[in-house]
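To begin, one chain is listed below as structure tokens, in the form predicted on its own.
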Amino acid sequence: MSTQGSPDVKPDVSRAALGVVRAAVIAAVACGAVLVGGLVLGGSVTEKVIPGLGDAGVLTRWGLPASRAAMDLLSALTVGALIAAAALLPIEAGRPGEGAKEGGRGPGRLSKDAITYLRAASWLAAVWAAAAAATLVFTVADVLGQPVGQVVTGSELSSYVGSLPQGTALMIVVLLAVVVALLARTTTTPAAAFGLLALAGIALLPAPLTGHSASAANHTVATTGVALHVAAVAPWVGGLAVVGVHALLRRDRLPVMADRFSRMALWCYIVVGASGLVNVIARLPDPVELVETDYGRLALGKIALFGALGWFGRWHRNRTLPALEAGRPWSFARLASVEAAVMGAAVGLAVALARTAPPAPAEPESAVKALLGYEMPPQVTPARLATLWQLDLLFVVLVVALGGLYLAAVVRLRRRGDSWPLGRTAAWLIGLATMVAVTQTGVAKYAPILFSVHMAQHMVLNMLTPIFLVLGAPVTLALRALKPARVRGDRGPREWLTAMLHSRYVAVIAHPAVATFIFVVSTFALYFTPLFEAAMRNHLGHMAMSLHFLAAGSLFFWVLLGVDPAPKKLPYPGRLLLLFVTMPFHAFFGIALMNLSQALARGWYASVDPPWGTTILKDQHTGGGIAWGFGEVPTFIVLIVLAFQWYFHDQRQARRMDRKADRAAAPGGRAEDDELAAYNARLAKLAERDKPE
């Protein structure tokens, strides 16, 4: 709220600036004094050199771990400053005839407090990216045992970059940092701004993927709790930084920021937690290590500053946004300014767990153990690929978040009093327990063994699971379910969303050539070139693998069956036009695969080649037969659902006819009808001038 013309607003803005800059400085230094602390106390920067080994020196063993710190602190500040741009702050109106057909609003544009921040955000996106090249110069240092002015002269650097996993995930970030920071300085719309907060996203991801998670006792769970961690934890530590900035800057947005950033803040509170847990769970699997060692006695101290971090967030949603309502904007940066102290502490000490060797196991590891995370698994059956479990956290993750998301839309519409189709609900339902049937159960664990295995998972996740999440119409349900943004102009959930179905790459993507030209050829492309085994080597290769199969077979069947709305709808002879000319080519994968005379990805196979199972070739043989067989039940099914669709259609359009054959038959009918028709299209342009874009 403005409180602009107020004697006491000097002073209010005074004490706001000073709680800013408090906040800042207690924060670096919590930051700093809990890094060296935990950093002696794991051992990391008190390890003894041993002769005739490689010595980094004491620049590398204090450097690196202050160049991380740099870079996580960096990074959360540039997506905390895009976030605001892009979400927190509301999105102002478009003026009358800018951008927009018959003289209506044009669509809604950034404020110039949200310009501010894109622009602080190229300055930020750049430091984090000189912050990145500096943490990779010292990695190289530290694998190579080598100070740093002989790695910069010598030609180790450019040399080991790419060979070394930590050294290529560096160097992506510092990548992906500069074209945030170029692109950051030119972007001023609203979409250009969300685009920019998604690859700055990405860009978070590879500098923690490389790390312990890699090493962890189960691959899969630790990989993916540490992106949930990092993901959440980033807009977090971000968001109270820009929002606690902000009550400088401007006070007339502050309650807006401020009530937005706590909502986003409880969510990510609750993903740090969870995916926290899983990350200690996985690397430290029995509790007595909690206390017994280094990582444990860290990880235990993090717990802590965690819990202390729940208590501000609840003090911030009954205290300090009540009183950013009655116009006391320095009582958030007062209580900011302890939290900040809070956060950096956190910081510091994820960094000195990050430079803190987990525990060794117990017993030495076996081979196929270290490149699975578990043990080879028994011979293969009907009932062990049923009964032996094996947790994916991603797609747990998955499943629950598009479960419960779209059984609270039914809900929220069910109270509202409007229906919603029991069979969508069931539709979506059977492709969430087709998805868990491939992932969670034995199939997920015997998939990376055998090829055949691999296969049938394959199939269920771009040909089945897809089918029956299409038949959901998820994205009506969203259009249907959400609410209308508050502020005018602004972009809630449901304007995004609608946003997005009429944006050019939707439409790009969305065409039933590009549609087609993915679902078939990246299939081919993925096995007969080095992609497939490189994939199967790496864990985050082969998520992205399995999500690739689910993301393009929702997006060809939601062209093909067509129940949400889409940017081009083919009729229905073009559908099973579309249909019988696209399976055959997963037919002629199945034959291509059987007929193989060397097997795909043969080095991965023959590492975790099963003492019980057959050779090779033959079991890839099986996985063709598999692949060829299995098109029959997609096919058969999109069939049904098609002639259903078709008929149903037939019949709206009959009775559309009846009724306007009905109304022009009536005396003065065709008059009624055209003034009536006048009415209500003008009725409907005055309700879309009225309403929030």
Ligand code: HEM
Given for the second form:
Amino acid sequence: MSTQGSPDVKPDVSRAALGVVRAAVIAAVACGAVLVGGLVLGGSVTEKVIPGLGDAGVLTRWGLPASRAAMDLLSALTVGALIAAAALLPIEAGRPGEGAKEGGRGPGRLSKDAITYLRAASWLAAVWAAAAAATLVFTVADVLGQPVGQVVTGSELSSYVGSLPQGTALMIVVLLAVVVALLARTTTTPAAAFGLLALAGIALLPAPLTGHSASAANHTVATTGVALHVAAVAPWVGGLAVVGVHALLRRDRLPVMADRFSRMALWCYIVVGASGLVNVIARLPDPVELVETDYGRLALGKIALFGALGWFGRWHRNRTLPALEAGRPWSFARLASVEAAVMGAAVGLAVALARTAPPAPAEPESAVKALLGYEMPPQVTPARLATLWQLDLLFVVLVVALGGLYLAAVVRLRRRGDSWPLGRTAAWLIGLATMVAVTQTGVAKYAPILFSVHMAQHMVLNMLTPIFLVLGAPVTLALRALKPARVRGDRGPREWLTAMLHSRYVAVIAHPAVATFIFVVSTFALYFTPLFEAAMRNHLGHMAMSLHFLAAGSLFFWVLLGVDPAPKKLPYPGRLLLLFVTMPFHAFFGIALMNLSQALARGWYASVDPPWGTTILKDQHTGGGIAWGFGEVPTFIVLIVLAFQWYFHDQRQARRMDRKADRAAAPGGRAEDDELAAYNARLAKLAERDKPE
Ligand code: HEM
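Structure of the form predicted in complex with the named molecule, given the form predicted on its own:
Zooming out: every chain and molecule, the one shown earlier first.
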């Protein structure tokens, strides 16, 4: 009995391949059938007469959801094939001397199967790009109410792609999928496969983030919710498909692959369920609508399928995975094929749901609510900034994930009997608390309306939160808490983290000059170009802006204060110098804002202008004052922290020197060791140089 998971009898390849085709066809038919049923039930394929808008025709009414379903399925399969290559299949140890230093083994290599999945991903991504292009054309026809033929031959397509978020988003999906398709043809290293996976992950987001959730009630929650949803659905659906194919073809390393997939699938299941419910609540604030509306009934169908998929997962964990581990993969392969069909049906239902209009809100939505996703709040006061809560789903997920992972790592160290400084845990949690304070409270509610409040939010995310996060030393904690990979040469999370820390990318991005450049220049580049208004106008832009502030600040303060290992550590005088060189730029930025004669992002602020506010320009001048004044706070904190770090660093140095001297002075030992001698010689030379002539 071989341990590699495949039974000792190799399957008849053509019969196994037939099994794969059969499972794929059943899943596609299930998706198609449920999609058709859902579209008819939801009424989204019946001709609608909208005053002033023509009819796009039957081809578009059916073509759009069909191409969308194809796009969703192919994106999931592409992500699944890339995950198999980069993370599910063990990486093989490099051969001795292969690009290795000092006779060690070279960096890990992708296995033959992993390369095969990369090539498969290349084809899948090419078809994904085609499906996205078709969805783009059908979406233009649908929005303009014109038959597809007219759109394809006319100039509408190009103007639509540039002017409307959905058009731009789908165009980005097409371009990114083409890039993935091209690069997956030649990728051979684990790091590059991981990079491709990240690229495909990004390509999943533009479409749902600009879908009709962008116009739903609570649209900020709805869009983040559907993006999280799709980001969890794709690796789950695609991963199952690839592990199922691997099982049907009885390929090697199946138990490791299935085990890793199963652990990932559990987290995907939790995120899909939670984000799915958030999506439904954002669109159907009244639970009764779940049974009384078409949209609600389709969502109920999805919840039922979700429950069934939970049962499959449980059965795998209790039955088929142990059987697979024991060398009997057949039950796993069979159940995975049925499960793939249920997933196909869920995707079909999802697209029908996305094509079905949620029930219209009881009250007609005001222009401000359509822009903000909530009504204009009352006059801003410090009390309201602190007490009026505003859910930002992205940052809720971020805070819960960062907090949960950090505490889980600390608990693991403690259980192992290792200690972890309380100060670091406290710093990390304070960092997360500052993040909550400006992304979930009244600050988040007023930030899109008032530039001054936006600036306070920006300053905290960019210059305060990062200080505490880097003092939490998350990289050191991760390296200490993560277990090494079980298989020699393979890459688990710990090895990936180490590889990333030693990568050329991190060496460049974490170089003090580069980190400072990003920290300073990106602020000016954002606010004094049209980029700022574009970012304020759509949710995707807004999310990217907040994440950029946090990332650019974390990078800069990692270089300045970080206790974690970093490619290039500046000596303490260098860090002080970097601080004093950088901080004036923030003051310049604040002063530039205080002297604005023309308002920034005037179009946006005019469209959300509060009846109780001051003028837009005056408010932006206040924002400038906040940027200028706020800069002092982090400077002060950094100075104190640097002073302490420097002091303790010198203490440690002195203790080390003393220990060495003691060792050298020990009975029978040499009086002074070479280093101490060199050090004294340098002091003597200095004294000599300074002696008055
Ligand atoms: C608790 C169960 C679930 C709920 C409540 C739920 C709910 C939703 C909602 C409300 C949307 C947004 C539709 C729109 O744009 O209006 C959505 C989108 C989506 N869901 Fe789910 N879902 C669930 C489970 C699943 C499962 C199990 C899958 C697949 C395996 C899935 C796949 C998708 C996909 C692919 C989309 C994006 C559709 C598109 O815009 O193209 N969902 N879901």
